[in-house]
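In structure tokens, the next block holds one chain alone, the form predicted alone.
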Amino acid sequence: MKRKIIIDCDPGIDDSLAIMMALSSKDVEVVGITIVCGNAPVTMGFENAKKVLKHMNRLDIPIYMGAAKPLKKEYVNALDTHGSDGLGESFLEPVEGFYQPLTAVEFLSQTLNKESCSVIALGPLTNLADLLAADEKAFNNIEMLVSMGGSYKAHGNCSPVAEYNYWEDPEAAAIVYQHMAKLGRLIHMVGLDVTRKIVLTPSLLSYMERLDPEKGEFIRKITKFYFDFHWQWEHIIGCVINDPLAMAYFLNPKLCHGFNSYVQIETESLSRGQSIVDAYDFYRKKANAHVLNEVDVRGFFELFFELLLHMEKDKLTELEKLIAQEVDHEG
């Protein structure tokens, strides 16, 4: 039976190939997807969701329109990571229409009160806490909360300590982890500590479009920017894609390792955004997070590619061999 998910993110790059590998799951149903300003502003996060839903022939699933700004903070977005349309500066054509008359709040509330339904949570919060706000029992029933968010040892991406997302709106995912506390359940951090260690290589983009011509042309459409902008600031060659494992995360939980531990999520002053993990349970209080810190690279980009390109099982065996030699060259 498949599992049904609400994606709410911020599509940026890394949020669309997350998008495309859970559309392309025979586990999953991606019941709705809900955009908050983030990466991209929310009506350019709309355009470009409805972009990658027209690439896979997906038009079918509803897409609302959810927060325009952070609960407090002046919103700043990642367009310099993403480029100026947010989707690598690949200004793929404009898809009309669609537009949903419930907002995101309100689409999460009337779904989560009807029917057993996780959250892949790509972005900031603000969606998830305007919902606790207005529908705390509609919050409660999320089956299982994943999200790409925080750190626990790996520096920042947008400040020292601070990873974008809890930094975009610290205030919503302080809001979010305190209530879990509350309830005594387990939000799923996929932060930079395993986050980074996915890096999407020339080469493997090159493997992508000898195998899918169609497929790999247009993630290196999407991805281009990315690719420059990791050279820039981190002479990586490649780019580090974040939200897909997430998505990879959920479909195979195998994938990773991780902790339990109280999280606290500073908002204030240079701190703002910090995901501080008392890992040695200094504030002696229960666990609300499922803290990531390992992660088996050559196991998500086989998903990844089997996913994405819909890979027969007799030639996934010479693809593996091809994934493992470029994962434990970079290595």
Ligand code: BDR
Given for the second form:
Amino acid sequence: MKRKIIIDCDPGIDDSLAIMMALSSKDVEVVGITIVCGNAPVTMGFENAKKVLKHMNRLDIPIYMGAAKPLKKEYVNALDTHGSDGLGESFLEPVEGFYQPLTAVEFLSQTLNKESCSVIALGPLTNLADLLAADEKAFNNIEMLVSMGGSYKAHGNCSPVAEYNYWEDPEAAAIVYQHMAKLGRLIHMVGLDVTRKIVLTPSLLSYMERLDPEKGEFIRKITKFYFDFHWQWEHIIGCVINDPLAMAYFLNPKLCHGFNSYVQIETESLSRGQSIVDAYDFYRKKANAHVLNEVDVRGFFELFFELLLHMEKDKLTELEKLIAQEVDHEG
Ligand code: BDR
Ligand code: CA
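Right, the form predicted alone is done; let's see the coordinates for the form predicted together with the named molecule.
Up next: the whole complex, starting with the chain shown before.
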């Protein structure tokens, strides 16, 4: 039976790739997409999600608009990373309509009260904190909560110690982590320690274009800006695609390894958004997170190609060779 998921996201270049992966998988059913302000303002994220669904021929999937600003902090978008349209300055044709009468929180509440469903959170955790305030029972019904965010030992990507999703709305992240601690449940934290290793390189992208020109062209269009950004700021030839790893981990948890720990999110000052991982149990608190710190990079790209390009088995040897050239140095 297919596992049901709601994708809570802020598309966003890498969010879009993660959505595409989920829609290409036979193992999951995407019951809805909820949008939060993050990379892009919420209305822009909503428009981008429609563009992705149109490309995938899946405009039947409902999209719901969520929070337009973080709980307490001033909203800071990441359009410097994702381009002025939030989708790598691809300026894809707008898709008219498809507005839903329900808000993201109303949809989450209704759905989680009636069926078993996991949430893959690819943006700031504002919508989930809002759900918790509005309907705790529905929140508690989330089957598995995967969050792309935070970091254990890795350097932050928007401050020395913080990853963007938790930095952008640290109060929301703190509330969600504290609540999971209260429940004695685990958030699957797919942070920068693992996502930084997922670099889409020019060769991998060219290979995608060779195998499927239409899909490859779409991915090139939306990632071009991301490639430029990574070169400018991190001197990387390629781009780190964070959110697809969170989706891949949900589809195949064996792709990452980690450990259970108590995690607390700092909300103020220099350490705003930092995920403090008590790996050595100083606080003597029960774990509220499964913190991923190892990833099978080759396994990730095999799944990425298999899903997005419907890769046939006989092509896998060729892909193996290319991936070995491109990523094996990452260990
Ligand atoms: C996260 O922030 C955004 O730039 C990405 O979409 C990802 O969710 C990485 O820090
Ligand atoms: Ca995101």
